[in-house]
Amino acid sequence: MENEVSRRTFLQWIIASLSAAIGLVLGGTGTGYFLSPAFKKEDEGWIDVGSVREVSRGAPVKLEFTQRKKDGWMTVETRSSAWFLTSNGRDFVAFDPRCTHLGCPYRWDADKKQFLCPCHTATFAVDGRVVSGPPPRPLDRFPVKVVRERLQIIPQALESGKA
């Protein structure tokens, strides 16, 4: 009877086994809960800005949109805008609304047919090229695509000025 297990040893094994099972269940679900945002599929970041009909040919139009950023369980909304331009109604260009000099907002002057930044007298052509002033490069652009007659951009993916 050397191999007999005492009652005390048997109960210790049962308690240890139950404790391990409870720890695995609670630990696994708790860890999964806290790590789940890290494993969610990341959206590409395309944001619907508006209808293609809002952009007339040859003249830039400023469209405002709401950008939502998800951080874990919180969603933060910010209002922003972009300048859109098309020459044929099919191909669109979206400019970042900030001057490439110091990030000041600029406006479209329909009479001069130029973008004007009042802070340091920067002037940009309709295609974003620097006409005059201190900006080091053309206006930055957002990637643009059209989906079912709706304009979409990725605000996080600024493309350095192309002209």
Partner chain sequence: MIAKFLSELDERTGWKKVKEALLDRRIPEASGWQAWLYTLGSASLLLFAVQALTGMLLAMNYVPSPDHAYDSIRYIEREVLLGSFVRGLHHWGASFMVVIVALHMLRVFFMGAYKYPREGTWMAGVALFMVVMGFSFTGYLLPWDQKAYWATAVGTNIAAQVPTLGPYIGKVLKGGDVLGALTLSRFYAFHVLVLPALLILFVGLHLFLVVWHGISETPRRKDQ
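All values reported here derive from a predicted model rather than from experimental measurement. Take the two forms, superpose them, and find the largest set of C-alpha atoms that agree within 1.5 Å; that set is the rigid core. Positions refer to the first chain, counted from 1. Compared with the form predicted in complex with its partner chain:
- Annotation: Cα of V147 displaced by less than 2 Å between these two forms, core superposition.
For comparison with the form predicted alone, kindly provide the form predicted in complex with its partner chain.
Chain alone follows, minus partners and molecules.
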């Protein structure tokens, strides 16, 4: 016979293919497992804060919410809050509740229609502008959206300083 394959060559070929198959399955599995963080969909982190009706026109309100952060198999729950306001009941603004000076919580002064920080007596206008005091920039804003009449936010300041 011309194209005779010896027993040895045949077996070598079988061994090579089986090894390749095993290597491929193990290698592929390992690569997928190892690289899987790259394909994982990022959790955008929108948090439901409450109904839009909780925010009335003109007067900012501070709403509390529970933030659930997933860290692998752990879920860390933290209570936090944000100031919400609206001028027309459709578009909402959310402010980080920490003063942009050194992080104190501020409050709404209904008479002066200003935010008031007690720590170093700063005042902010209703749109977050610094009116007086040491803060270096306007109040930080959180991304807000309205989904089926519910307010949702991501409690992470948009590019601070440029609000």
